[in-house]
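Just the one chain here, the form predicted alone, laid out as structure tokens.
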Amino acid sequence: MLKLYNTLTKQKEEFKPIVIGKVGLYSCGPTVYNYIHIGNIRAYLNADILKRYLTSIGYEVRHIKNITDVGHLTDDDIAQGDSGEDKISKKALTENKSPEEIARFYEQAFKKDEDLMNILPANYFPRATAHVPAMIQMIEGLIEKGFAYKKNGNVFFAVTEFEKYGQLSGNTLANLKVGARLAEHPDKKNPWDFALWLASPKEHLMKWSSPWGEGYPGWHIECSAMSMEYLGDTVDIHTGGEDNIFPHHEAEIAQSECFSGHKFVNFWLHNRHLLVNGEKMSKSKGNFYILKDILDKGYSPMELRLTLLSSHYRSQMNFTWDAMEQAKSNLQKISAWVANLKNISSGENDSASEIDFVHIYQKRFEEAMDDDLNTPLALSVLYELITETNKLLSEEKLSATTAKDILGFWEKINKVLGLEIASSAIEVPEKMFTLAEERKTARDNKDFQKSDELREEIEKAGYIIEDLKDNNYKLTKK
């Protein structure tokens, strides 16, 4: 039974779709004015794991991930996010290109990064610019119903007309008024009202005709318009980073429910921020990384994927190069294990005793994933299985049949984990990992003489074992 933590209700709930066997999933996609950073990648990976697991337990998932190519302003992290310059227009002026050239270039860069990370593509990647008519229609409906008002070519949503405003973030109007320092827009009735449509100055690069004059949509309205077009009035699951909770997702709920008269989203899933060496990512601090930076350091996309999966999505993650080294070692261990299973399963050695323990690990893996997508716990189940397999190998008790069963289990769970294991990446033989595991056991038992002997055996074979934090190790070729 899958349980997910719902940001709306602040508790884990049993997941039940609107339509039996089908799931409508909406993810906030990128604003295509720059390369996505590793914090963004974490959010998209979270949605990918959710989608993969839902599929693995029998659901048909319809996944929508929008492309924000208009309306996202530079002051999106301040108050209601409706001030500043359009990020794409600003980039276009800086690079002396058209907004469309900027948007298409970074949209393709985003999709390439997702492909490298083995993030499954969404069913649709709707662009905001292609859905401006739908946004205008929605804004007109909100005005007619008394939830929005227009002035001087601008249209704002009146938050005081929606009693449940603040239910997702806790930023109710009463809480927002305490210590508020928000500069009031001259056309707003309430400083916390947010823009649905903004009048554009003559020099603005991106603008459309509307009943209120030339302008462009606010950032929040696009997701409501596109999710409703592709998934209907009510969405099963909506994902995003915790920075989207307010004001973006709070605004989505308000405008969507006021327009349709129905609940907008049943389950809200938000991943926590990613820190780098304990600090918020910042270009000025030199700790702001995109995927290319990771690759330039000599790491692979799969090592980054494994690093991100090693932390629960609702935990604040601290990215470090030590963690990447650990992931590199673990991926190497998995690769060698898979290669060895393939070798044994292709043989005819059924003389060893049959040991049926795969179903135990499968149950534990599913229990971990059912508990709000607990990927760290799910990975620990995999690592325990590798240790158990290595033990059977050392005792010559692993038959071809058992190896096939374990390999089948791996292939099943890897459809969820999404780790691409290339044979060319296998640099260390399985025997070395078996010796390393024996050495780890010796160290745990404080048998340091045996530990030293095993280290020497590993080094004589041409490999180096390096002890890492948390009783882990790293194996490399000399």
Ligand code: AMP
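The form predicted in complex with the named molecule is what I want next, because the block you gave corresponds to the form predicted alone; please supply it.
A single chain, with no partners or molecules, comes next.
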């Protein structure tokens, strides 16, 4: 039974879809004015793992990920009455290109990064600029129903009209008043009202005609309009990073539910942030790595994927190069294990004893994933199986049939993990990993004489074994 932590109810809940066997999934996508950083990748990877796991347990998933190609001003900018250019337009002006050229370039770059990371493409990547009429229609509906008001070509959502405001983030109006911080926009009735539409000065690059004059939509309305268009009034699951909870997702709920009269999202899933030196990785702080930085350091996208999967999406994760080293070593271990299994399973000799333990690992893997997508636990189940298999190998007790079963298990769980290992070069032969695993067992048993002998054997063969944290190791060629 799959349980997911729902930010709305603040607890793990059994996942139940609206329509049996189907899941509507919406993920907030990138603002395309720059390369995505690896914190963003963490958010998209989490949605990918969720989608892959739902698919593996039999659901048909329809996944929508928007492309924010309207370059919004931040809520703080708006509150302070800033009517300057947005991020996409600013970039266009500095690079002497049109906003559209900038947006298309970074949209392609984003899709390429997702592809390198083996993040499955969404069924559809709707662009905000292609959905402005739907946004205008929603805003008109909200004005008609009395949830929004217009002034001087701007339209704001009146948060006081929506009783449930604050249900997702805890930022109810009472709480907000205590921590009031925003400067008041001259046209807002209440500082917490948020923009649905903003008038733009004539010289603005990105603007559209509307019943309220020339302007551009607020950021939050695009996700509501596109989610409703492609997934209906109520969606099963909506994902994003924790910074999206407020104001973005709180605003999405308010405007969507007031417009349609229905619940907007059943399950809200938010990943916690990827940190660098204890601080949120973000474009504005300048403390971020993009995928190219990782590749330039000699690591592969799959090593990054494994690093990110090694921590639960709901715990903060500090990015370190040590963690990348660990993932590199683990990925090699997995590659060598798979190569070994392929060798053995193609063998004829099937006289070794049959050991049917795969189903136990399968069950444990599913239990880990069922528990709010606990990927670190699921990976530890895999590592345990590798150790057990390597032990059997060294004792020559692994039959072709068992190897085939284990290989079948690997292929099944790797549809969820999404690790492309075939292409990752195996610099170190399988035999060395078998010796390394034996040495690990010897060290676990405090048999240091055997451990030293095994190290010598590995070194004589031309490889180096380095000890890492928690009795892990790294094997490289001399």
